[in-house]
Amino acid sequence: MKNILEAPFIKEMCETAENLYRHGWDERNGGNISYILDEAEVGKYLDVKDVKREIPMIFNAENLADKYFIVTGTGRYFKNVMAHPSENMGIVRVQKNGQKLDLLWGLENGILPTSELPSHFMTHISRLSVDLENKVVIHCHATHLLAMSFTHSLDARDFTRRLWQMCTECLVVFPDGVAVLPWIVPGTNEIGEATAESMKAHRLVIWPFHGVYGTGKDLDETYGLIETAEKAAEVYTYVQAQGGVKQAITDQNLKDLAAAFHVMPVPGYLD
């Protein structure tokens, strides 16, 4: 059996958590990550029959039965993940009945998976229904997107267009735009259901006054998706501080960009 700490998925999770923390997007125990793992890959590092303990769920994850995940722990600080991975994240398998998780590694000292796990699992189910390659969900408190939710219209079309207009690459990276939810108590099935519904059409969901949810096929893609939207929000912040928009990328520019890069913007979002 190989050393689990040498597994690529462990190293990638540690690096992603470190980068999120260094950006200031995951202060204290803010933010969480979940990543679907391949059983054969997990089996190279762990005895998948050796269940350390069972963890009950507040959400029926039957649709994810027998899937393996690496997840961050509740109350854990991202700044500590790199140095102490087994204390701050764990590998779990969803039981067939969807009501419990089998803990196979990590989450030491009785730590539980992130309190946002219902939202993560609902999002995974939603994204897998439209794209079987989507394996990662990242939630973080991206600073400028968070700030923008206080000062900008929360209409999804308006919010998306503003981000597209702030940085040329945005339309190329997320032509499916962003969804924007009303404020909902985090850690509940309600916010999970609303996020999952939005994820059927979008890979980015803004939780106003809180943060952002992003999804993708791997950690790099998902991190980059959030990073791109956050950069646009940062530019928006600077533009507002400098007196507001005097010229911008036009809708025709965006249409030309979409044609050149063979992407399809959200229907009805360009005039």
Second form
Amino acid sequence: MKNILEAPFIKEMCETAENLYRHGWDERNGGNISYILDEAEVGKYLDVKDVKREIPMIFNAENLADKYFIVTGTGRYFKNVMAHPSENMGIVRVQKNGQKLDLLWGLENGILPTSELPSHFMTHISRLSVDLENKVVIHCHATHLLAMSFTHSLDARDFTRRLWQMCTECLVVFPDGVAVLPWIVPGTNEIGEATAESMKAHRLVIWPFHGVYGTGKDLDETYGLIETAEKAAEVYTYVQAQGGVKQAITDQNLKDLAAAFHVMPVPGYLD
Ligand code: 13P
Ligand code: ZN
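Please could you give me the other form, the form predicted in complex with ligand 13P, since above is the form predicted alone?
Now the complete complex, all chains and molecules, led by this one.
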């Protein structure tokens, strides 16, 4: 059996948590990550029959039965993930009936998976229904997106257009735009269901006054997606601080960009 601390997926999770922390997007225990792993890959490092603990869930995850995930722990600080992976993350498998998880590694000292597991798992189910390559969900408290949710219209079309206009690359990176939810209590099935519904058509969902959810096929892509939207929100903050827009990327510019990069913007979002 190989040393699990040498596993590429552990290293990538540590690096991602570290980067999120260094950007200031995951203060204290803010943020969480879940990442679907291959059974064969996990099997190189762990005896997958050796269940350390069973963990009940508050919703039915039958659609993810037998899938393996590495997830961050609830109440754990991203600041500490790199130094102490097994105390801050865990590898779990969803039981056949979808009601419980088998803990195979980590989440030491009785720690539970992130309280946002309903939103993560429901999002995975949604994304897998439209994209078989989906593997990652990241939630973080991206500073400028969060700030923008206090000052900008929360209409998804307005919000998306503003981000697309703030940096030429944005439309290419997220032509599917961003969804914006109403404010809902975090950690609940209700916010999970609303997030997952939006995730059928988008890979980025804004939780106003809280943060953002992003999804993708690997950690780099998902991190990069959030980073790009967050950068646009940061530019928007500077633009506002510098006195507002004097000239801008036009809708025709955005249409030309979409044609050149062969991406399809959300229908009806460009005039
Ligand atoms: P957890 O510590 O349970 O992952 O929660 C952090 C968070 O960001 C809640 O939205
Ligand atoms: Zn949060």
